[in-house]
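Take a look at this single chain, the form predicted alone, given in structure tokens.
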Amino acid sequence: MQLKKNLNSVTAFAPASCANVAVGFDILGFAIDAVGDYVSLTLRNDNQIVIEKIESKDELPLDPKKNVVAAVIQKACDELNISQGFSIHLRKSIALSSGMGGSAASAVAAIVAFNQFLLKPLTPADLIRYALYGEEIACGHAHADNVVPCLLGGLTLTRSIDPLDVIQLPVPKCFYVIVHPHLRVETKLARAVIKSELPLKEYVQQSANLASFIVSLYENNISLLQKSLTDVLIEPQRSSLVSGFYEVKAAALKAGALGVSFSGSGPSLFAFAATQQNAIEVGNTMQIAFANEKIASDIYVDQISKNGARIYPAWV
């Protein structure tokens, strides 16, 4: 494989992503365009991939077979049988174990700077392949309900992963609120917490929400998606690991919102709302309700976005 010539250095930017979405467990995701990970690369005249910096308020390796960014470059690198070597620089927006996507976004952000390098770019089904790498190695599992979102952009079903299999819904109109609490949930636990077997009867409750959720994004039917964002399934089994999960979401459902749930495996929550005041009034709501638990958090509302992953001129 080779690369473009006269081109030094590439700065991509990867969104979070709030995965699930209530009713589509490590299959439905969402763009979170207002945070997400940067990553920087610069060529060596070595063949070492070398992390030179992390900006992070988390504390994240420096050994490049540790590191998500450094493994999934050092791995397409192989694959592709180059041999030239990188800089990297990561700046580290999203925080850890928060269930925004961080790890996804990391991966993506490396993998995306890295083919702008490439004289023929990857297809986004071989990008979505080395940022999935990533996400094994970040948490054990390479679920494609963050990462996939991430680098497409919108709200997303992954209907396989192998083969690929990969639907752009349409985007509701509406805003979403992320409230990021002041607290970590480490995705291996989140998983372990699941129980192997579930009864029959949810499931096909959570089937009927799951297909009524996406018969409402076709039809623009907003009173259709409020029926639907209903987890019976994971969203009780998670709810202990957050304090004050069913206050929180109480709350937010009292000030109007369309439905409430963790964002991926949580702390963050995630809710809609039918207009921007009335999504920043729930996210406020939702933060005095967190504070009543005496956690801090911070709030994101946007429209969900259609961009995804994307190269940024320089360093931002």
Given for the second form:
There are 2 protein chains.
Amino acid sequence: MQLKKNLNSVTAFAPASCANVAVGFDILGFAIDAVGDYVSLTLRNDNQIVIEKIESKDELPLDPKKNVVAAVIQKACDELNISQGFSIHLRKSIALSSGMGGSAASAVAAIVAFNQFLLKPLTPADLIRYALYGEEIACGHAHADNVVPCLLGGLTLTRSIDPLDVIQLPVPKCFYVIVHPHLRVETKLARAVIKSELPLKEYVQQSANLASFIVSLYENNISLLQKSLTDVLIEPQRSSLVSGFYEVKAAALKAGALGVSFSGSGPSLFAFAATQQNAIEVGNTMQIAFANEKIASDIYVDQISKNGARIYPAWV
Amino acid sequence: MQLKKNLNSVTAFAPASCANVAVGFDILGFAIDAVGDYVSLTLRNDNQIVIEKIESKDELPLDPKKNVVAAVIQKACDELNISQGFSIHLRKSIALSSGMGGSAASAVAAIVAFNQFLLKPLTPADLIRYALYGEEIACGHAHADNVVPCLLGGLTLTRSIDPLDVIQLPVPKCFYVIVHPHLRVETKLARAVIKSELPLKEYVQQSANLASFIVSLYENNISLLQKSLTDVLIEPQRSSLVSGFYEVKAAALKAGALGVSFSGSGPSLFAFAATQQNAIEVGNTMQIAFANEKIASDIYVDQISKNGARIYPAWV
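Show the form predicted together with another copy of the chain, please, the one above being the form predicted alone.
Once more the chain from above appears, this time first in line as the rest of the complex follows.
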């Protein structure tokens, strides 16, 4: 595979994302464009993949085999027979183990930046495949419900990973609230608490809500969306991972939220609200409820963005 | 509750229906307008509910407490304080235990005919509630996935039974094939073979297909519908109830069917096909495949009808 000439350095941004969305365990997700990770790749004169700089509140592995960005770039170089070295600069704005798709964002930003160097760019399916490899390095499990909305933007449905089949759903005309309590829930642990068998009765209820959630998007029916956003399967199993979960949720619903549940595997929560003003009220209420549990938190409020990962002209 | 004056006799028709539709166990169903049950109610001079005549290939209970039609009318009279007797004439075209919603059709036809006598008619939600009572008498379980499409027509999603919340979905622009092999599978037995716990992995796959099936209806995307119509959860557990199931299914897919699975709890199968001509070919192929198993069968081919249960001006 040939590289473009006269290109020395590229920066890509990839947004955070909210997976599951209450009713779509492992299949639904939306982009949280208010926060994301930046990866800058610069050509080197050797063929080494070197992590030059990491800006992050959290400690990240510098070993290129364990670092998501380095592992993704190395994998792409190997598979595409590229013997070009890259220096990596990672600016991580998404907190580790926050349930906001941080490892997916780093992996996606890495491959999107890398793609810019290629004379013949990779397809979206290939980009997703490489980013999934990064997820596997980070979490030991290649789930696509963060990678897909992070790359493509909007609200996505992953029908199948192999072969890859993803669908961009209509974006609901409401606002999201993401509240990130300063707790860490390892994705591996959050997956381990989920039972491998589910009761048929709850499956029927959950699948009915999933189907009507999809209907609500196509019919632009906020009242149906509100009724549908109930997770009877996964949320009860994970609620104990976040102290005060039910108190925060109840406070959000009382403040007018259309629905509340975990963002991905938590500890972050997402809520939907009909207006920006109400979304801010809901966010503040949730922050106060977490404060009552002696837990500090960050809030992000916005509309679901149709923008996914993209090239940045320079460091912002 | 008052009755209309000058009305002596009413006949209602209610169509057969195909529940589950591969990916929507207990929540999806569509009307099969090509065949159905007729119920005629005639005023009596006493206050008895009397089964006067049943036309059916199968033996049906004449005890008013066990007969679906009589039980529904009795329940409605009791709840609405109506002390008027009715003579019942039932013409049953849907075979018993065929998986085509026969008991639902009889119950729906009964309450739709009865409703015509009321000065102040019942709401659709009330009609469904009475028909569900009939289902309970017949099957011991008030599932709404036949009653709802039978009453309303089209392709329906039952989000919730209590409180009742039903949605009419866009009808796919394709043809259905229903093949009824001359076997009987009791609904109770077909439910008993379903495990009460389901594997998480298959739940994720099935829910992804359900979501993309709903998308395919709204986007009028036949190729996506085809990919989505795969039941990994329920069908494998019921396949042994119908001898030759996989051979018949394979033959249908080879003949061009977009998807094949059980109609309700079987033994009938449904298939979708892109054109009427192909639907007839698929139906004939399935009939031959059943014949190879020494099983005779009936075929019904049509588009999904938007017509649900309705009043007939007189016996047809």
